[in-house]
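The chain that follows stands alone, in the form predicted alone, written as structure tokens.
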Amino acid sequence: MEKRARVLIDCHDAKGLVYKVSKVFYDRDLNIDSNREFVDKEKEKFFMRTVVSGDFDTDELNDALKTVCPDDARIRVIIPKNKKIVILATKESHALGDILIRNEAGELNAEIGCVIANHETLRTLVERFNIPFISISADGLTRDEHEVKVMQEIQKYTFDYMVLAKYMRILTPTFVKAYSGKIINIHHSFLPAFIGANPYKQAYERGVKIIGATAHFVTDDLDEGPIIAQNVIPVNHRLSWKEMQSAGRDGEKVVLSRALALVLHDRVFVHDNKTVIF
């Protein structure tokens, strides 16, 4: 029976890898629908994303690819399907709302298990999409105590990625470790130059000429994880800080949804603290 697969390979670079991998596909009468590869010459790392179609056994294809790739190869043969996500939010609706609308329109191809927030503000918005909304207040709790309650809810769901849609609480190392490589965050690109409260007002007072947003994987280094997507918007002295904030929020939601689309379609390789995007 014909089917499609996304084949992802990253390993130490070696002579003839593209030929050897392609021959594995050819020998099984598989069609290469698309292919891209990249070599980081400084690190001697090879990356390849290929979409193939035909009649194949996933495990057998994976084993065959192992025989032609270096021993350190990470090989993934992925049958495309909707990935599962959970979302953490606080009060701001722009990033969350954009994800909900795009997913409802079939743009993201995701299954949203739930939205967890530390305020009730977004309940009505979320429940319009028939998605469970869970409110866990942080009032009277330490950061660790609040995270335990959040994790107890998260553990009820199976998911591929966790999305921080303007979740305005700093995560502990324990939390980040529990979901390592699975947490995606969005922030204004002023960090680290404009940290703390009201970065748009700080930027306005400095007379910045561009604003922007960055979507990245979360690590223990605050807002310094591997970058997935970025965008900038030109601004000038005519904009108030509130107008700048409004433009920045538009940028944030677009960048976050773009990053999600890349990740959910298996187009992102994490390499050290960087990403390779196909």
Given for the second form:
Protein chains: 4
Amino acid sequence: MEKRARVLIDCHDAKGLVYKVSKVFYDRDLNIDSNREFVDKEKEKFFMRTVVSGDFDTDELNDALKTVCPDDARIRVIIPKNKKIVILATKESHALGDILIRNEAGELNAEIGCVIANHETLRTLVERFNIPFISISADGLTRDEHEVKVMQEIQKYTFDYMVLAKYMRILTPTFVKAYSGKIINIHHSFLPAFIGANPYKQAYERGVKIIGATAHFVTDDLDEGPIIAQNVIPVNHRLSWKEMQSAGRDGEKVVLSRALALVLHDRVFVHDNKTVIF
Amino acid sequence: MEKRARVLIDCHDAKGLVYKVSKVFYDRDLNIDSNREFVDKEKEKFFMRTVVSGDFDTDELNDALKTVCPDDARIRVIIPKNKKIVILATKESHALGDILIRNEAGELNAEIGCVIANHETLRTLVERFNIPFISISADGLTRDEHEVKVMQEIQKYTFDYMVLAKYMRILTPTFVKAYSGKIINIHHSFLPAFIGANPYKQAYERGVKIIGATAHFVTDDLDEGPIIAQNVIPVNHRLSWKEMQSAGRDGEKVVLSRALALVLHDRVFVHDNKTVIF
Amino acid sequence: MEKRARVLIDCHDAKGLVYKVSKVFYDRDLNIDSNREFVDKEKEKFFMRTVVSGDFDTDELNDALKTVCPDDARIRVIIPKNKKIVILATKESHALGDILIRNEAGELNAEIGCVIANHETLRTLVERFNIPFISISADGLTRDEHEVKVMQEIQKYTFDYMVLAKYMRILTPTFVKAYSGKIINIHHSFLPAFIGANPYKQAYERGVKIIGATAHFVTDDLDEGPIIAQNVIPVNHRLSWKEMQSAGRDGEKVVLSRALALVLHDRVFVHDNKTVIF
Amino acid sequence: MEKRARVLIDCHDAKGLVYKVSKVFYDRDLNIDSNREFVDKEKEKFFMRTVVSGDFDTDELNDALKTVCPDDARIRVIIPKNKKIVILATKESHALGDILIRNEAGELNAEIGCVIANHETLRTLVERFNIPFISISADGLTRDEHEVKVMQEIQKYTFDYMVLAKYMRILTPTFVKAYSGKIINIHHSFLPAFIGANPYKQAYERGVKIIGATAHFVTDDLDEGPIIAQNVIPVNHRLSWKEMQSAGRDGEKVVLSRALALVLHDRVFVHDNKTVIF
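Now show me the form predicted in complex with a further copy of the same chain; what you just gave was the form predicted alone.
Now the full complex is given, and it begins with the chain already shown.
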């Protein structure tokens, strides 16, 4: 029966990999719908993403690829389907709203399990779309106590990715570790400029002529994780930092949606602290 | 009593206009919060937008400005408040959805009277936000007949601007004339490239490396009205025209929102077939 | 003896091409330094550019690839070396100057045979760099007569590409045909907007908010050839068309240099009226 | 006799400044060719740049303006003419070459006194344009000793601005102080990201998706001076840091030229650590 898979391989570089992998596809009479490779010469790492179609058994294909690839190879044969996500937010609606609208249009390629926020502000918006909204106030709680409560809610859901749609709280290493490689954040600056709190104010005070937004995976070091996508917006002396913040929102939501689309289509490899994106 | 006004003046250029107008403000002890002028040397036209605050009478201020400006001057003293808009759409939700989210966040600076569409597709989305949705099918109707029905609905609303949020029908001169200077459209190309139907397909076939979007006022000549804002998105040979269309949507919604913000803040002058934007 | 080649293949699409081609490389123990493919699904065409290194015989490799590719395959095994170019110009120095500076820095990857112009203006600049400058005035000549004189000079040089660095004359079909696929032009607009004469004036009169530049191969239809690279520059109502022209020059020279680099590194396939760029 | 002046005023904000200043122009029957103001509300500072034409005496005009402006006002009545510049460089020719080409075309609006470099590399290029080239090797010298030698050469020239066209040496506070407010640098990153040495390598290692360039005035804190202009170039995982460096050069030269044009046309005010640009 005709089906389609995304095959992702990353391993240390070796001679003949393209040949050997494409032979596996050829021997099974599979069509290559698209194919991209990259070799990081410095790290001697090989990355390949191929979309194949034809009549194949997923496990058999996986095993066959394992045979021809180096031992350290990470091989994924992924049958495309909607991934599951949960969303964390605070008060701002632009990034979250953009995701909700895309979801409504059937363009998100994901199922939203729930939206968790540390304020009530966004309840009306989320519930308009019949998506569970859970608010967990941080009032009177330590950071750890609040996170425990958030994690208790999150673990009711299975999900592939957690999206921080302007979630304005710092995460502890415990939290990050619990969802390692699954958390996607939007930072409202052109990283690594203006790490930390209130980047628009920092940008305003530095007098920059361009502001930016960065979508990245979250790792232990705040705002230091692998970058997925960035964009920029020109500004000038006439904008107050509040106006920069407002102007920046369009950039934030667009870059988050772009990053999400890349991740949800399995187009993003992470290695060391970088991404390879096909 | 302290209040604020946007003062917009356009007229033929003459010596001393800045002096004379600023004297009117000075004599009334008004603060100038911001001020911008422009002289179109070729057409010998003067444009000025000043935000003043203080204690003034709107009519008296208007009259005083009339005294010092040339006879052909168009003078507007506008007390900032939310403008009223109606929205026309078809099936796509990205531009409309972006407006709804901004409206929900209180950032639109407008009140949405209703959304009128020639299909039912967007009803659920619009009604989620408790905004009247009116669908008027064009099935079996001539263009004129359909427009008459649309106009019958529209005239139930008072509005400052009509926003075409991907309304995929051509308007007749009668319709355009009825709402002259009030209709804002988003055209899904970098005008004047790819005027007319299916610009993404045209762009794909031409093999361009950048696609764009244009927000403009609608005049009789299709896609030929004064341009308010434009933006662009890089593309390459790997994108099908459907993928270009999808990639272009972010550009469309962002440019429409930007144009709307400019218009709703009274920052846009139209002269001949161009805009002056402060 | 270790050497390196760029292998370019384009042909109709067929199953197993990646496998068969990579097998040819594998059987000869060649390293793949980089590899990119693309399938145009609509036209059913396959494109592949691979950089291989190792010990090989160019002709033998070419023959081996011919054996495994479809009959219509165009196969090129190119040993990297500086290409030869001639430049046509008129009066403006920005695009030409940029090429001369790159050449002086050893970054052009080309040898400039000569600069031919229809005015004397640029002689001093070109001769500063010890490059032959030939001016052929068009005064009193028909278009055909002038072109004959230009072609007489050009044919003294062997060259891979002819670069029109703001050559402000329309070429006849005879001329274009004589150097088919070799002529690279910079058009000072975001094609297909503002085809023809004085695009900055056209852009000014249309009141656009962004202007552009386009580098493309020249074909019979003026400004209609395959696009290699494009870029854009934001403008506003304050710029006269002369100021747009001046602002546009940076875009022109950058886009021409980018296009030249792509072409000179054999990264550009032309098919139908489009480019595939790796 | 008809002449033209750029009038620049900056002072603390006060009511009626536009009126009072424009009255001075009106009373002298001067035309306002263009006029821009800005009030920094946070710092309560007023900035105004007006181009006037007519029959006036520069000193009388200056005095009259002084009468109507606050005591702290900095007033400049500038008759447009070419400014004088000196250029410092090291080995790279792209930014320097761009300036030389513009100068040759009469588009620089400046006179180049000399080019001083700490290497011999650029001598041929500079001397092609008949501009004095002075190389001062830093070999065997302390930073201070080298700077003393550079300053000895520089002081032979009168100049309005010193342009660091990729001068790859750190300046001491003594040097910066000696030419306070006159030194324009191009930093090869999107400041404040990647301050310090080898920003392309830093950018590569951080895995950014956009690189940038920044033109700024030099102050004591390295790379911390007021920003004049910035731009960006998209990059991806396929570029090595050397390739990023190469790709970045176009951005560097364009942003330096843009900044230079702004400064040489007296369009840039510096206040605190920021610029106001008209």
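Nothing here was measured: the structure is a model prediction, and the numbers come from that model. The term rigid core refers to the most C-alpha atoms you can superpose between the two forms while keeping them within 1.5 Å. Numbering follows the first chain given and starts at 1.
- Core-superposed comparison between these two forms: CA of residue 205 displaced by 2 Å or more.
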